[in-house]
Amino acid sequence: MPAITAELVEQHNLAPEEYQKILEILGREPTFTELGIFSVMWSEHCSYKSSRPHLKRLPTRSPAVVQGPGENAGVVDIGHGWVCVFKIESHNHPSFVEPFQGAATGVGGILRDIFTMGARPIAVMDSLRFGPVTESAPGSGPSAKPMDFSLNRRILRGVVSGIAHYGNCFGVPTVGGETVFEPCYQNNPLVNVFALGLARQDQIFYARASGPGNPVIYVGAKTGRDGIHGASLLASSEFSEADGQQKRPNVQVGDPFLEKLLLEACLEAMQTGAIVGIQDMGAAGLTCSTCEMGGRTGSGIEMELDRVPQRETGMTPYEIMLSESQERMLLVAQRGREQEVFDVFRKWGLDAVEIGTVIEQPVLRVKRHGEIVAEIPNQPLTDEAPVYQRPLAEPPRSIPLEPPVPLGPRTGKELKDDLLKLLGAPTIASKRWIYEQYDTMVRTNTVIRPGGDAALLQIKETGQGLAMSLDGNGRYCLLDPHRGARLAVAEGARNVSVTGARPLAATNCLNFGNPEKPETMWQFHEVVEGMAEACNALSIPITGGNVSFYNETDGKSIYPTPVIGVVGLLEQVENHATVAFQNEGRAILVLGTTQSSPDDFPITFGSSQYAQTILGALWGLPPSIDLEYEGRVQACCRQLIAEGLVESAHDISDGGLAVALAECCFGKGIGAIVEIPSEEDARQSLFAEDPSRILITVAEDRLAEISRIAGEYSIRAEKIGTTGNKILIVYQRGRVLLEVPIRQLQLPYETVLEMAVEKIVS
């Protein structure tokens, strides 16, 4: 074994200061094991040693929460004795390194966080960020660094290809999600995973150690050298564009198939009692499952190192503690019953292997060939790890607040090539590239597929319906974190509203810089303190996530991006609204109104995605929001939705109201005539990004009770068109303002992310 040195100590990403803890813990130098333990479970990515002080703020019970941050998903009551479970995670830089691998092993790490906990995994998202792909992107031009187009369609078609690859082999459907494009994204990808299960309320098992003699049983695939500090190199470090093939080592390789049995072989040996506790080997593998599981509960695992099944010689204590192969389980069973787990994995064609014992120390202790090579302290390793009250600085504000472009008048023609330029803008367009390759219907639970605003799958055992939603805008937080945090929860609820469910419950996926600078700090306070304020207002309270730090290449960081999943209740799912038109002759309204007044609008105008892509710049700041009247909006659409009187339901959001009005022609291509406010610049009306406004279609003999239901919630509910023909018509002062035909509208829509990614040439 090498000598413990200063050098060596450095490479594990371990501080001097933090090396010199290790010493008072032990009374000792550790050994060369020992050393790759601290620092796996110090990591950022395990220890959470930075953000841990901030996350304290957010809201994390309610009636509904049954397990909250803490375990390895949330646990929410649906009712009727039934939970669901759910949680999202991360595996940024595991996917540029070798984005396939990388994709496929962030899907199967989150589907094990689900079913470790006796729930069967129904539905998979993901929300992904790439560099962009076609060349003219924003941020592409002459003055910004040099886009390198043809890796960000292969990062694209190597994560899109993982993600299929491992949810369909298991499955699992991918049900929705959201797909941006953005420059800062280019030598980072982010590519986040959430994953639903559901259980009955009282089969839920935890990942906890106890009772001292229990065996310690190892099971699923055989150990190898995959993934070596996948969480401390990998996820705890800024990386260059040179690490793409020097850490491909430190990549997972995963099996789908070997999970599904896996999944199979744990809800089986859960049914038969006796089972005590169970815990996924994720980041830092054996190391992380058998110091947690015995911190829970304030006993110990000691455990013999020969007896973990291995798919390659000469492995060491070092590398066997330390990997992160895939498709692996560490449970607890009862002493005296463990033949009924053994049986089981047997059945199932799995290893399942007695590698030791709960012992009443509170210790880790790891044996090779009956010699100790690491003894520490369980609550060192967890929830004694080192917490830092990182300095934050607010940065310098370096993009200006008011348009650096000049916003003259648009004539009509210019509106209707903007919003055709808007509609096949990557970030907006149709991801139907990407959805195809998914299995959407696998289980035959989906309700509403990807594309619309959230998911809807169906509860076959109860009638009711769990909708689901990714958002987040990380240009918003960029321009003023608190706004585009508070932003990104509404967002992510109301998109749950327009089905008819009831927002429950959230889990987060925070990607950020790297967590030494104290810009990045003060950008991660202030999103805290954004989600915080709208997850109050909105009695949505976090059950778990993730955060994701160090998202910097060559020192130049992604922006501030918080992914917030959002799950809600339908009651009797067939009582849900769509996006698309559903009839011709009905009444267009939109619930809610803009916030921001005429003077907002200059500077308000600049975060949205008409600006970037149309006007190719970036300033101001993102729209405010009234999180009570929210609150307001998405209530009163809920009712009228359970009170069918909605026929459609589309969020307003990017792009603004000419981009939701054309995606909800497109479903079955039924078009719109619609009235502008006279007194409004076109483009505000048009494509300003204002919350708290939905779309919604009513017949119009309906509109009177629209308009008492509204009222009751003191919102407006204003008629702006009619829907019809096959053309989407704009009216501004009583004249034709544009006038496009549907097929002109989605041939963009449609056809540009395929045609980037496959370089199609037209």
The other form holds:
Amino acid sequence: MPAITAELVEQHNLAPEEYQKILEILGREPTFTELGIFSVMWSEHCSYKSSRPHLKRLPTRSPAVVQGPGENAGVVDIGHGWVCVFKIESHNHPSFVEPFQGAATGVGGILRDIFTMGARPIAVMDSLRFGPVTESAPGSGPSAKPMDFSLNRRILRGVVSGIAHYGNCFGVPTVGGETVFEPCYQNNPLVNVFALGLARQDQIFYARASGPGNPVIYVGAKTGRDGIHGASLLASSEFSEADGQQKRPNVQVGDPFLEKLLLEACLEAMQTGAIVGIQDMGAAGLTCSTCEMGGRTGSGIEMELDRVPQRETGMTPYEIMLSESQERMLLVAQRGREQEVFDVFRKWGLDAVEIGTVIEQPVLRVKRHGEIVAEIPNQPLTDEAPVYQRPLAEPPRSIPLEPPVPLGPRTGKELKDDLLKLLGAPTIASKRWIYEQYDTMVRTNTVIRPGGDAALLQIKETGQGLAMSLDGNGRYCLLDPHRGARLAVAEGARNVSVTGARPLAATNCLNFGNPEKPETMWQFHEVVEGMAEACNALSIPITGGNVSFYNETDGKSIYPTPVIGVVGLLEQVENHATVAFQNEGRAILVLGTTQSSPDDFPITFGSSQYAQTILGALWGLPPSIDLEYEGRVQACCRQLIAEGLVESAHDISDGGLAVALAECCFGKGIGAIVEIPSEEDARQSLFAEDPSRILITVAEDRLAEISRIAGEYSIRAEKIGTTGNKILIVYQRGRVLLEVPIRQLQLPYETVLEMAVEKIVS
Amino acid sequence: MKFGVVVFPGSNCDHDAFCAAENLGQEAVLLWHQSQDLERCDVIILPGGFSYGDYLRTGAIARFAPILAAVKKFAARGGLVLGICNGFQILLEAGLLPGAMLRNRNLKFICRPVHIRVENVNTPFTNACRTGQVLQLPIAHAEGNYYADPETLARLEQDGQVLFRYCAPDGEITEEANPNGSLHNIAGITNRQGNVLGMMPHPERASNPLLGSNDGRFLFQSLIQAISDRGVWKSEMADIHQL
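Based on the form predicted on its own presented above, generate the structure block for the form predicted together with the partner chain.
Zooming out: every chain and molecule, the one shown earlier first.
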């Protein structure tokens, strides 16, 4: 075993003062194995040492929340004796180093978090961010650097096929998510994976090792040398481009077939009643699961590494403890009933071995060949891990507030071209090329498939529906992290509300740069603040999530990118609305109105997709949002849907009203004639992205009823046009401003991504 | 009547097939791959998924499962066997149906609703359909590109064993309507006796209008019809299960 030198400590990403703390805790010099254990447990990824003080500000409770942050996943009561279990996790760095396996194991990891709690996963969504894949994307923003389109396409292809590989084989539908292209993600793609499962309310399992003398059982795949230091070196430090090659051995390799067997075996073993506690081995592997399970109950675990199933010979205790081999679980069974557990795992052809016992002493004691190689008290490793109040500093504003280009009037012809170009921007365009590679329907619950505002799943057992969406907007958050976070939460909730479902709770994935930089911590602080405000205003508790720092490559940070996954409940799944116009001759209404003053437009327009795609510029601020008003708009929309008055509903967001209208036309090929206000700049009416607006269609004879209900919520429901024909026509001041056949609108929207990605040469 | 859905390690459409049968008011049971007991089922379904991880080749390992021996005997005596997706791939590997699967033409997994045309209604799987009827069912596979040598293909066509073909919504058989490159747009074939069907589209996923299509029910209703129509069938089945 190597001697513990200052250099070795540094290689383990431990600060000198952290090493001092280790010496104090142990009262002696750590062994090499212990040093490894501390380094992973105290890594940013596992300990949340920079983020913890901030995260406390997020609301985490509501009457429906059964389990908030701190467990493998959040648990929310949906009634009828059922709960839903969900969480989001990032796998950003591994997906840059090895896109296929990085993304695949990201899916595998979050699925284990769900079924370790006794829930069968029924849905996965992914929030993906890449560098641009088409030449047309202007290099906007402060991180303008040469674009490597072929690299970005390779990463996109790898990530998508990795997700497909894992989710499809495992048998969970990938039902939605988002895909965004921005230059800042070129050398730091974001892969955030959300999963949701269902469990009986009285059959939730927790990661707790209780009952001294109870056997600690290792199940699933054998331990190999893969993924050692994934949590500490990949997920908790900055990158250089060269790392892309060098760190590949730190990425784990996934086997979705094995995970499927593990799922079935775990759920079946849980039915025996012999299982006391269970936790998956994810980040930091055996180390994390053993000390956390003990830490949660105040007891300890003693284990003998000789018994750990190993894939290769000659592994050291250090390697066994730190391996992040996938598809493994640790469980504690009742002494005397372990055979019932072994029998289930044998049936499924899986290893299940007793590797240790629960002990009264609150320590993690690790033996090899009968000799102690590590003995660390649990509490300091887990709850008392270092916490940093990192310094915050608002960075000087580098992006102009005022438009760098004049926003003069635009002719109808120009506006039409603008719309076509926007629909062909990869961030807005159809993601069909991506989601057709995913099994979106397995388990036969998917009511709204990818392509809508939110996914909607039926719950066969109760007749209810669960809607879910993933949303984030890095550009907004760069311009104003506080507003950006408020907007992200509002949009997530709105996407759920337009299906008719009431937002219940959310999970968040906070992707940021290096927390040791005060400006990053300032962004983080502002985002958490904004998120807390919006969650409080809209009554959406956060039941857990993930923080991903160090998203920097060669010193360049990504945009601050909080992603929020909102889950909503629909009491009767049949009572839902979808995006597509359903019939001709229906009134098109905008529910809610722009809350900002007309003077704000030149400033907020700089954050829009229009500014980015058409003007190639970034300036100003994201639109402001009145959260109380937003809540009323959403509640009104839900009521209109519940009363069966709404035929289609779509959130107005990226690309504004014009893009939203086009998307409503695509589903059934039904067009629209609309009139925009005569006093307003057409560009503002068509492309501004102000929040709190929902596009709905209703029967003409129900208009009075709708305005009565909208009145009860004190919001406007203004009729702007009528559905019909196969053409989108926009009038202003009584004259046709633009007129485009739907098929023409659909062409760029449907083809751009496939053309860009399938291109062999850049 | 009783549907038996085989569970291989890695099957993931087993519950869906089970639910589809139950929703039609039929009895359904799950049959474990290591068993040889078909539990007196009237129809055996080999469901979709990734049996044994689909390592080596899709369906290649499943053909050696103990239950396949029982399924082969059952089929040889006229028992009704339906292989969906991975189940179709297993039937090909097991030699219960001719031909083989290649990877999809675009080398990708494809999941989307497609249209198929019913080519032969004189089978226990399609007796509730009209000839030429177009059904909308989803596909979800990476290897559904059906291949057979020219003689086999000619024989399949001649004997009416091509049961389903990918088609345009109006029923026309076109190249564009072929999602995976299958020869002759083949989406499903039967054995010569007509009691074993392999198909890539998923009828169990199209058994609830809320999820987009209810056309899969034509297939299940055909099976129910076939079983109840033939009084003799019941006694034959008893024989089959004696084996």
